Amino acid sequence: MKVLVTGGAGFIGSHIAELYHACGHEVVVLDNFVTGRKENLPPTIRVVEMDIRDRSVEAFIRREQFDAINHHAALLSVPESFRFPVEYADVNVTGTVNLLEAAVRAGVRVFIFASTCAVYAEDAVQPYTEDSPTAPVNPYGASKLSAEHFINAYAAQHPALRVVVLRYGNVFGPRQRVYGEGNLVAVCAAKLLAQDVPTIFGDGSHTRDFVYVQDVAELNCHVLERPVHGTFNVGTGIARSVLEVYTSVARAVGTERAPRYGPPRVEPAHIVLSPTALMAAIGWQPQVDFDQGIRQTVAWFAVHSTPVQ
């Protein structure tokens, strides 16, 4: 297949198109290099330099013929999403339909979405199943949710585009960005080797659901080869608390150095994800054990020195 992967230069995008390109595909990144870097990508994946809110992006795909789209350009920050709230609609929601709009015009068969956990009610029953109710309490939860409507209410009125939305867990392991203090196990990683002291907001009882990049690349493979379609959460059923990642990642790096505790930040205290739905789909499950993910991480930090933003 020619496919088309949007933020293709960042975290989760690089790792799936480079795995997109190993198996066979043709690959072609967008990004707008925000947040994305050239040094993720090998340089036999072609890369162009757009923003998914332009107006040529239609024409572009248009004039390529791609036989599907894997939509992973954001804005992904919960914290920053608060201060910059029109930001994340327009690149969140008005960037997805801009492209949703391209795809249907130009016959694109296949549109795969990255969406969050983050869309779901804090208050519901978990682990998180599909049909749990969504609530967002944060503007980058509610972005990814809109975009979701979207890309729904698209594949109602273009029965030929088949679409599958990911909610993501909390996707960890080499290349992921490093900024303040969020993504936990990249800044830990990167301040515990930098002989820094991260800190933990709360008593670092908080769990979330831990899910390796590499596992997240070969389900997107999956899903673009196969005929599934819908909805899928894409975590490991397994809840880790804040303080136990902190652990795994001090011993990975080899230190028994505490971290530092800071106040509790408003944000859902418990997120766990239910992957039967996938497994029942499509046989999926993740591979990698979580510290054999932490060490690999850390190997990856420890060779590429990140300094945190």
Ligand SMILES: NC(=O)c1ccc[n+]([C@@H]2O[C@H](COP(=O)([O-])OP(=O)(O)OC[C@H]3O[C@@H](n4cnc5c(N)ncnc54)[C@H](O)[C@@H]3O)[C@@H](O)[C@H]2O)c1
Second form
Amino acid sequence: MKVLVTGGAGFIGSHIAELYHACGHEVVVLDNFVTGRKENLPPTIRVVEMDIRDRSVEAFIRREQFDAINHHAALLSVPESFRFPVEYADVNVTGTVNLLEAAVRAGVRVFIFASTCAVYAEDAVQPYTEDSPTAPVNPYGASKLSAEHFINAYAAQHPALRVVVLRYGNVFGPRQRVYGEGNLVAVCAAKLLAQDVPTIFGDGSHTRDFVYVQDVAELNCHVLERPVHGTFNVGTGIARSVLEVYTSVARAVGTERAPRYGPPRVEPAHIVLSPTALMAAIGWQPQVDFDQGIRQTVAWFAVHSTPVQ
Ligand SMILES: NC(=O)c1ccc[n+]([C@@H]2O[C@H](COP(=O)([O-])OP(=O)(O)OC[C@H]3O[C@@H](n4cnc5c(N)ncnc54)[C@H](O)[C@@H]3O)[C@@H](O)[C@H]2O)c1
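In place of the form predicted alone, output the structure of the form predicted in complex with the ligand.
After this comes the whole thing, all chains and molecules, with the earlier chain placed first.
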């Protein structure tokens, strides 16, 4: 298939673009490099520097005659989304609608979208299922849920367009950006390897659902190639505490340093996703053991200098 991967120069998108390429698909990456990096992709993958909000996106997609669009381009920092909500709505909502409109006009058949567990209501029963109530409490989550609504509206109007919405838990792995204290695994790996220690906000007991990026890339292959459609959680169903993650990274780095502790932040205490819908639909479940994924991530950070943003 000929596939456009938006955000393909970023962390998750680059793994997907590489795997699609390795599986024999013709891949083109569209990215504006606001956070993406050219070094994330091999030179064999064609890259087009463009913004998803650009009006010329439609002419480009028509000209290229893509079979599928895998849409990973977005702004995704929760704290930043409070500071720049208009920018977040513009990129994550308007940019997505711009792509959708171009997709239906150009006769694209598949649209895969990277969404997030940040769309769920904090007080809903966990593990979240795809039917759990949604009520995002930050502009990032709100922008992703708005984009989902547009995608589902387009799917209802255009039955020939197969749409898959993937609500990711916390994805980790090589090439993840290090910014603020947001990406726990990347921050712990980068700081511990640099003989520094990360700050854990609160007592480290709050939990998230961590899924390894290679599993996520493989899932994106499955949903591209198989006739599945709908909205799915992408997680392990296992809640891991911040302290557990820190300990695993420290073990992989080979240090016994204790973390630094800071005041608790206003954030959900626990997030865990039920992975059963994807299992039932396509028999998919994550394959990479958590500690193994951590070791592979640390090994990557040990040999790649990564900008701390
Ligand atoms: N990393 C996670 O744990 C996680 C969790 C849930 C959802 N997601 C979603 O997965 C996707 C990828 O996230 P990531 O972690 O790889 O982040 P990333 O920042 O590494 O990748 C995002 C990519 O999108 C590009 N981009 C941003 N704005 C653009 C624009 N206007 N036009 C063109 N390109 C643009 C960036 O340059 C970058 O390459 C995002 O949609 C994000 O919301 C990620």
